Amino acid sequence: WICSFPPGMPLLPPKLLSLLGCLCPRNKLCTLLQRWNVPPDLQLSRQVAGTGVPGKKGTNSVLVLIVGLSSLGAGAYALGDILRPGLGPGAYMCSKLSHLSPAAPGTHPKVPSHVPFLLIGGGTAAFAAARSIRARDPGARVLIVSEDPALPYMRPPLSKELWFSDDPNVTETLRFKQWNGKERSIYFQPPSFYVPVEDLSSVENGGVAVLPGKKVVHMDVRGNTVKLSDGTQISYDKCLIATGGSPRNLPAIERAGKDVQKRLTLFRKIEDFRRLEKISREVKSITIIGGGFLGSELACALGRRARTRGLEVIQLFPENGNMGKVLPEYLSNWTTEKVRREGVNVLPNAVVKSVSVSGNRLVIKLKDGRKVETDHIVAAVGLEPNVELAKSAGLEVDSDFGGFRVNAELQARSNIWVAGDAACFYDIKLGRRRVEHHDHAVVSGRLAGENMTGAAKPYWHQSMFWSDLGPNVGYEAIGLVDSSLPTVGVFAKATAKDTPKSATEQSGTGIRSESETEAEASEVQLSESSSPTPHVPTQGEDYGKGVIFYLRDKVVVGIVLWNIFNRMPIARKIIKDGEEHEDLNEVAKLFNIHED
């Protein structure tokens, strides 16, 4: 905006346009203090480069900008005379400031040599600890290094939401309607958000600074020192590692070859996302390997496209039917029929032994002798929690459940925190557990920024989790819900209101955990409900709503809502108290699943 001025505008000195034109060749300065690497120093404060009178933009930084550049022309001209005779002003600047030139792509401003709060990772736990911290000491710096070229972001709607967006540039706006129709981002806070990580050990009140696309290789816990895979070397006061996981593969895809793997998915990321989006634009076919959460939200998703674009979607795993290692046999039955009237070419006991190119398409040969021909395979088949840095830093990892092994405080060392995917962690009610789910990663990450700001608190509010099935059929769980446990089931007609849908509508969030989290399970009463005595299920029924209860030694440890919303404060409570109960169908009247 200098260097094309509105009409009426004094011009400026010949000479100050000289430097301007060395410093701006193309005219275009707008974005010098941003996109150049200016010293911190050097750099317009905040206040001064804000609007000085409203209406007229960047007044204050134009004037600043203009008379900060003329003294350095005039200063430049007098050097130049002295120092070098035979170079004009424009170019001796040049000469003297050539390391404001663009920063080459992949590169990264200063970065801090000490931060206070050091957490390694960027997704949901580390931003849940971030803002913990800051809840705590609103003077923290926090600094988040994060592998992901993002800034933290909710995963759900990768498999949910967004592909029930009308908007074709959703891809790239990754914005979308809930349920209730409400849009959001998926990103949790815009840019504005954070501070510039140069500015983060300079910066007023501190604040949280992203390192996007590095990655920490080292660790050096009696050091209290990290180095990134660039070898930059932070040291910190204490630390969270919220690493996340990685998607597993199957052993017969990893032997197929690289024609096999350009062919696969291994969703988990933004790029997974879009790149699964625009591939099932192009092909006729794809086949989801995977019964659980992550394949059953996509194949319902991607059945959607099945009706409206002649594609065809194929989803086959092992178990007997969708969801079977959470489910009870007579629901994920259920399940499988309803992925199937989504479009869903469902195939239970299917196990791959091998996948081959036949000509321009995948064949993959399952073990009872069937083969299913297909354009392109995703892979969802479990979590491999990201523990690389357990060797260098001399932490634990859990043989049992895999990731870091940590106490109910989330600790793995005294100034060293583990929360979300990769915290294998001391569960003070139901024990040693590792969860995978975003809820999981929301509360152990606000348990550890509440921990690393001294609060010593251990892990007793239980996660929930949820899964929809579109937005007509969904479940929240909470606890541990394993289908080979003991269960009773008690189930009644369900309204227009038991849906994902509707259940948004009431709470206003389609990230159900962000007010699911909020009640305390102390907070519930439980009494006793007049309602009538729901029904233990039969086979071949239609499943309205309902509770499902997982027993363990008569107790109950873990409860699936089936459409049913806004009552996981109660289930939090039923398994926090750890009694046992005669009569199931008494404690399901708590649910009050009768209401119209």
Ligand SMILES: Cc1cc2nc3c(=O)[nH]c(=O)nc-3n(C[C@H](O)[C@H](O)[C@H](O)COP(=O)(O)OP(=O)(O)OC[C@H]3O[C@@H](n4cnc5c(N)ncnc54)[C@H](O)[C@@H]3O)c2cc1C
Given for the second form:
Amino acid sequence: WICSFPPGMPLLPPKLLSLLGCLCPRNKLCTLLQRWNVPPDLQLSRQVAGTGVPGKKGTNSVLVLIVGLSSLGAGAYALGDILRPGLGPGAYMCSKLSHLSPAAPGTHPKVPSHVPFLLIGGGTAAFAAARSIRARDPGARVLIVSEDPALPYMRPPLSKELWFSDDPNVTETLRFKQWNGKERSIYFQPPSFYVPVEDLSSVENGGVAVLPGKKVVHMDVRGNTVKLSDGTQISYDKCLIATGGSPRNLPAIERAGKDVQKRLTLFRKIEDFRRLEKISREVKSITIIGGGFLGSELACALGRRARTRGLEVIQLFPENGNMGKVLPEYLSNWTTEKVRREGVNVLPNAVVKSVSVSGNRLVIKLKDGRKVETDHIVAAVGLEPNVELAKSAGLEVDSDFGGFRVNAELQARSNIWVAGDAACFYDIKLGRRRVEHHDHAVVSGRLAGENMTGAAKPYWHQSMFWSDLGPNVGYEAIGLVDSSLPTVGVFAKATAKDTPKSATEQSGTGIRSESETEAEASEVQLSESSSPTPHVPTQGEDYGKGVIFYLRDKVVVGIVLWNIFNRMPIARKIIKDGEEHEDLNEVAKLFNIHED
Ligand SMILES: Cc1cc2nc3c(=O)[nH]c(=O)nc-3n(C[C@H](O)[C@H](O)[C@H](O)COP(=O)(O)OP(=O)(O)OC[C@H]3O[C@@H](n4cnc5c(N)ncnc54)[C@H](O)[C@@H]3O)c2cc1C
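Switch from the form predicted on its own to the form predicted in complex with the named molecule and give that structure.
Below is the whole assembly, all chains and molecules, this chain first.
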């Protein structure tokens, strides 16, 4: 249903004012009005669309409070620091580094037999933990053992900005222009940041060392020892498991045999980006299976290329629309049209029955009888948390969510913590969860690092996640965002400034959780303004920007900010308060969606 605010509606109920009171010092000037000075004719529309909770109807002019996110607080935790790489030369694959070379038999560096802090996995969560251990214990000696041959890097640009780079050597440099035009590397830190493995025990003031290309295959929890794939044993005082996950495959593709597997990409790593980039220049047709954020981002990235190179890009998935598991149906439909406009042939309601090779082509048969011919398949159908170590370690794997089961302090056993995609943790606000997102890897890795150095803190900071369909459409989300929950959405027309590109230009940052940290540190401000004249939107009007609330027992448990950026602290506060709200139109006003 669609409605706008009724006549005479009070500006804000007392409950919301108290909420804002916590967030916003009222005596400060709002800076957002100046930063997003949008002409009145672009501020007109307001829509409320719901999938389960009724709202009010009617029209009127309304005053809308401005919630401004402005000056950065100096004392914020330096998450930005964690994510501010890009100083050194482009590619930091360890094979190019003498002290970090993957070990050839008999030549690998002298691995210490004992380390105080052992981190299993060299991804985002492990890197965040290493930084936080060192922040609390400046002399700490931290060893990261990673199956990946590369130094720790961030994954989000692999499906976004790297595809939009003009640099013909982007697959080598792995440097990219953020949406805001600034260049950076995907590596968290250049090689010089790390201590050679053989020096870790002796170097003054300790440091962080990486042992790349090595898998931990066994854990002796009572003996505080791990065994690597080459038989090396390392004992530890404290250990973090941050093994992330591996992309799932479809049973129909697994059954199909080697000839099909050769033309399949399961997209997760640098190598996958390199390979798919090359393939996209060689073949005529690529089919992406999966309608989630990864599949949709890759579809948009490849679709953009398709226009210039004559590449056919097909995306198919069982849901009714793109990101149908997260977005309410009307918004998922809108997104599907957007992906189509990017040059992608989107096939919703498509369930793969079998895949085979015919002549030189792949043939995907769908359950409803349709056939899709293509040259290469990208399966983006979810993640399986890497929990092989659970068996030898005697750790519990959660039967509902998967992942190592840990408590609210992310601890599995004495001296063992788990963070990132592999952790099924107890969220003291929302219950047991497992989260597969960058910001969660940062937040949980940081918390695990703190607790490994004695902080004994529970998980309380709700992480966020984001997804961009290219530089012009993006969303940020927090809490439980599941399209099977009732939702209420409040929308307004977007302007040229309501894009991921513009958001990063304004914040000066590229990776969204960075800008979130800065926004958190800023003071949220509140001021009144004269409202634009709203109108009841017509059917099919653009869902340009808006807020979608996800409800459980009438309480907001999740929020998607659709083309609205840098306002995550407000969403976080609403979820943290966990109150019932009589009218979510009123709550939506906090996000100031009509005045930008
Ligand atoms: C292409 C792509 C785009 C993404 N975009 C977004 C986005 O826009 N927004 C968002 O919020 N999230 C995004 N994500 C998700 C986000 O990147 C992950 O949630 C995050 O990387 C999880 O971090 P992690 O440290 O838990 O796991 P990982 O980053 O997967 O790291 C795990 C590491 O452990 C290593 N490992 C595994 N087993 C062992 C073992 N036994 N011994 C030694 N090492 C081991 C692996 O090699 C790997 O290095 C994206 C993911 C991908 C793949």
